[in-house]
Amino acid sequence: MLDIKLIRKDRPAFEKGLARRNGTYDLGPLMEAEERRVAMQSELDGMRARLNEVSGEIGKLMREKKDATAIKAEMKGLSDSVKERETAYRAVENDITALALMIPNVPDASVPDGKSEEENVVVRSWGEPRQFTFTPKNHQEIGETLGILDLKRAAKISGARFALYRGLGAKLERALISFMLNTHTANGYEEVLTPFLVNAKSMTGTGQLPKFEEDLFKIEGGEYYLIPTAEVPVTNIYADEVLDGADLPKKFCAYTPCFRREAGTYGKVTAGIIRQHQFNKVELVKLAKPEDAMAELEALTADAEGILQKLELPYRVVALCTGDMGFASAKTYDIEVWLPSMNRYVEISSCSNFTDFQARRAGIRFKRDAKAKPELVHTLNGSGLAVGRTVVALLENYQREDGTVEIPKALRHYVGADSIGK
């Protein structure tokens, strides 16, 4: 959520920097609303005042033994009229936070412009795409000749977009989540495992309700959803707190497996394991001040990156253009991971700073000393990586002709093994 105050100040800054995202954003419904709501206010607060006073007044009469029946009766007309201008009150609040939610961040000015992901920038790459002296396979050969993973079973099980891995794909995925989240941990972030399901306060904090219902499950009930990311727990432990600043950075690393409708995506990428409704992730999650925010974020990045350094696996880091970024994000890098078979980078990782954005919907502020006032936090975080798509990756950089795939140096003690298949 933008800062309404804000916008009253300074509205064309606010509407220069929307015009940068793809799609249109009127401010205009909301500031009236808000302008309403600023004179209701004065008038309510004017006649709540005299309603307090006589009241007042009336209490003491009441003491005293008198009369105040003409008075009372006078102040019931009062009441009930300011009970009405309450109703009318609260319903142009309601319109305002409705309106409010369905805006999104402003990018951050050093974020290119652009229309869709092929105007994204390219900032750095890692590593070399190997030579192969053979056609590479894709992952989902690798993984089912090699017997493990068996998406018929999950189909069967499930139906399509779930994954189910087998022995030493199974061991594989946990190996990775350990190796992730030992690798966080050692980096100064405190694990921590969160609940699956959120309710929708928590989705409403960090930006996927209401505009994106669409994109989460929802349990039957209607009480809670599945989380689409560890995001959304994480960045809501300290929903409603203020903190203090000496405390700040907060950060967290979180393995949680995520949930996707992955509705209208049917054309996009179906084989193997690369999109699914559930999959694995460990998260990594920043509460900062706003002045370090956007040093955090470079941080952060670095630190999922250091995940696929480890791996020995190639990528790329890209700044998302002002239309290819996510709703709630002032400012946001992937990193793609080379994958043979496609021939190309592939998103592994998405890295944002929010900014105050989420930190205004969820409440999570601090204070910088005892005596200050609470200010807002800026959030971020970024996929630490996701974990089927290392996997995805991991298969198929490392592939050997005889279908048999080599285990990165790191990640031997963890699974136990140097290769899978021999």
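Just so we're clear, the structure is a prediction, and the values are computed from it rather than from any experiment. Numbering follows the first chain given and starts at 1. Compared with the form predicted on its own:
Comparing the rigid parts between these two forms, the hinge falls at S79 out of the candidates V198, S79, W126, F327.
Right, the form predicted in complex with the RNA is done, so what does the form predicted on its own look like?
Since only the chain itself is given, any partners or molecules it might have are not part of what comes next.
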């Protein structure tokens, strides 16, 4: 959520920043509501001051044993008016909050301008796509032929966009989770295991609610939601708390299943297990001081890249343009892995700096020292990595002409095998 006080001071700057995004975001209704709130606050302050004044006059009359009937009546009427105005004031505050929650973050000045993913900028590439001496198969065909993916029975159990892993397929998924967590904890991240159900307040804190409710799975008969990403519970660990600035940055990694309706996926890649309603992911989350956040984004992105480098999978890093960024992000890098069957790079991680946008919603603050005023932290996160898509990349990039799949050296200890198949 943006700082309304700062918008009031320099509305044109915020309008200019939001205009860089792919959409129209009118600050007019928000600022009109804010003007009503300021006027009502001034009125209430005057009424409360008069109440204090009247209370003093009544005390004086009582001490002088004079008739205070008239002024007591004034006080009661004024007190009733204050209660009515306080109710109206709270309603305006609710209106302001509702409007503010629907406005996205302002892109950082370093983010390239653009309207769609076509205008994203490739920052760097790593590794060379393999040159096959045979026509490479896609991951679904490989997995089903080897008996490690069973999408037909997954559909029977649950429906479309669910996966059933079998044998070494299930072990490969589990191995990747352990490999990723062990790598990140060695890099200084604290591993956490969070609830997979969260309340609406947590969803609102990270920006999923209210704007993206259609993409969420909600538990009927309660306020719980299945998490769309570990970002939600991990970022909210310190919601409504004040941290010691000496403890920043805080770095967390977490494995969770993720649940998404994927309501807005028209035109996106959905083949095989690339886009599922349920999938596993290892997430990286950081809480940092404002002046350190951009450097921490670079480091977080490098940590996510490190997984692909250890697995020797070709990838590239892309800076998202203003029109392709997520709602809460101020700057995002996508990491895209090479998929031979598509002859293209496909997103496997998205690493973002949200500045104080989430922290303001979730109430996450820090103090630089004992006497300092609390400040909002800056929050960051990124996939480290999406496990299912990593399986996809491994099956396609490490396939052999005889239908078997080589296991990368970094994973052999975890899987207990050097190949899948004959």
